[in-house]
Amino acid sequence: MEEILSAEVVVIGGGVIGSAVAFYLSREGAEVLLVEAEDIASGASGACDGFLSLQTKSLGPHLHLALESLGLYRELAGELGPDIEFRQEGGLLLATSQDQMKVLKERAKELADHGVEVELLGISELKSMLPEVGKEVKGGSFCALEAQVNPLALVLRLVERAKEMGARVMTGCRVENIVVANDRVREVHTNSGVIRSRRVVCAAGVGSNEIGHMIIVDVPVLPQKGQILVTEPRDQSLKPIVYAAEYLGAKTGLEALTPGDEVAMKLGLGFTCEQTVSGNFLLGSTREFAGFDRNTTPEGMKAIAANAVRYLPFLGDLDVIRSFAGLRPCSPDGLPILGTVKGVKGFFLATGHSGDGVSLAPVTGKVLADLVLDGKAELDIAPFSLYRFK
């Protein structure tokens, strides 16, 4: 006989967004069942870097969301402990031309208008912070608020803490159908049985459109592959996160910052680098629309390595010990899709973060917990509604 379960709230997806939603719901006393088709953090959350950047965010609601999330990270670091490796050492954005520096100067003014202080650095000032920077670099900007975290450890601790507060977790549990009756969610059918619930949160990442189709709703999320290299460890030498203007161009579409090289354009190549607590360097990254293919490619790895040595030549002396790729859930405008679905009470969306899942996980979890339990969120999430695309 098929097992029938029940839960006050079912959260679909065991990545950083789903785990954050489950955590904040559980903290509010909700009865939560988190279901994951594979394993916890088996998708993009287990194949990404830990950047908590502000300079890369779109001005306005997106940046405001990131600021709120960063504030929540400071609280989470105390509750989840040192395992998540939260460090607020700032972020360096590098420029290789005076034209790029002009863009960074304009952007610094705009960020300041939104409450984010950014310091412009000439080459001598930059070298005092980053002595081993490449010769092509002309300067950059520094934001002291930016931080980093270990994304895999973060997801595991969020889930662990949610379970300690009463949440249940089912891995290898694939959602096959969602039953809606009288315009309300009633049941979630899985390969592990039926779950009766009147509230369902879709945090399924690149699988969100498939989940949406179960309630006859189009959720416009496409997989965007990001490839990353991991080096052997070295003594701690790099405290801030480091990334280049081309990365900002690839991410935001700023034409003045997009790379001119044909291969770089094809791959959506942008330099990113962080040194982990263990001493390894994570080097990225690409932004490729390649379907659901999670494999790294020789072309991508070669381009990342060459780009990394261009910005930080000392990296050329380190061995690459592994590589990985993750599929980011990318929305049409690169911003999250948060909120309710018209005509289906009890169904909520938390997806489409487009590479900002780790950065925005805490605020997404808190906002969705408020929305699910109280019917409204403290923050204005109207700019992230599904219906902005209609």
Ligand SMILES: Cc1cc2nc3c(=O)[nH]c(=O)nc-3n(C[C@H](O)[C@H](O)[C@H](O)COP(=O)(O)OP(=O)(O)OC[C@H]3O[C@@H](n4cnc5c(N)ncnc54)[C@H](O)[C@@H]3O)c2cc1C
Contents of the next structure:
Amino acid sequence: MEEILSAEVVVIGGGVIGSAVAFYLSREGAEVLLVEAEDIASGASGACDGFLSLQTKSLGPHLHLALESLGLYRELAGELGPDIEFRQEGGLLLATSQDQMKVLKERAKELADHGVEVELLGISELKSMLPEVGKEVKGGSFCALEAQVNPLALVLRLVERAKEMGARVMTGCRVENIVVANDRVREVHTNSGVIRSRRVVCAAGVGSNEIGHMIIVDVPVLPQKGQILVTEPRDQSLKPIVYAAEYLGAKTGLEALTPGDEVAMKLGLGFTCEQTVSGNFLLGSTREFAGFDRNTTPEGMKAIAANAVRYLPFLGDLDVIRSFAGLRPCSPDGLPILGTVKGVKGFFLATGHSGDGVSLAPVTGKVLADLVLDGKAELDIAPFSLYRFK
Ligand SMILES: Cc1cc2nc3c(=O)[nH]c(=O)nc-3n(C[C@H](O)[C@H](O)[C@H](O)COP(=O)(O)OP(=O)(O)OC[C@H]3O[C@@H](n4cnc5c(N)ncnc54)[C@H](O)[C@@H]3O)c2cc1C
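Any chance you could show the form predicted in complex with this ligand after that form predicted alone?
So here's everything in the complex, that chain up top.
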């Protein structure tokens, strides 16, 4: 007879969100079983950048969440150790026109009103920070609080620590159904058997809608493809994370910043660049709605490379050694979907983080642990409720 497992809490999804939820739940002494259909970090969290940015967040609750998360990252860096490659060297947002500079100036004011200091930089100030900047660049803005992390290493360390604190992890374990009886979650059915549990957290990234349908709830998360190029390593020279105003436009839909040409518009192209601890540069990225296809495309890779040398011409001297694409779990407004579901006790959502899942993982893990174990979170998560879409 098939063995029936049980767990106090089942977490579905071994990406950065599921691993952070499992970590914080385990830290609170919960008995956690994390189930992952493929392998740990095999989804978006293993195919992304590690920007912990603030200048790109929506003003208000989203930015507040990101600030809280950044605070937790400083703690986590101590607990998880140097492997996660957390570095807080600031972030540079580059502008290629005076119109873009105007938008950055307005945003700097708004960010300051929300407690985030951003320094506006003319071209000479910018060059003193980033001498190798391209001719088209007219200036930028710098936020000293912004940071970066190695997302893959982060997920692996979170899972490792959760296991040390007692969590169990099943990979190759796909959730196929969730049984609800008397308005409460009772069982999780997987390809590896049945798990009895009264509490389930859905952190299934782009698989969240499928999970929602198992309890007859629509979770509006769509896959948005992002492509990235990886260059050969070079001596450490780039400390801050660097990105372009057009990236902010592609991400937030701010019209004044959306890319000018048709191909860039179609691909949702926006320049991002970070140098990893091993010296490679990660160059991004695109924002495409192409279903569940995770392949890179010649058109996308060419556009990313051409765009990157506009901003940092030295990149043209480096060979591209690898490329990959990931699927952002995109919600209709780009903000995460956190909280409970009406009529189904014991079911919790931690999904829809769109282009910000790495940045928001620690705070999501902490908030969900509070919610699952105490019935309420310290932070106000009402703005991230599923029901804002109804
Ligand atoms: C190109 C690119 C660049 C990005 N850059 C950044 C950045 O710089 N900063 C930032 O903050 N964010 C960034 N993001 C966004 C970030 O990667 C995502 O928000 C984050 O990884 C989402 O994490 P997740 O755990 O929700 O999803 P995932 O990492 O996709 O994990 C979900 C997991 O659930 C599993 N799963 C699905 N269905 C089932 C099922 N039925 N049963 C069991 N398991 C299941 C999947 O196999 C998967 O492993 C980027 C994304 C991309 C694509």
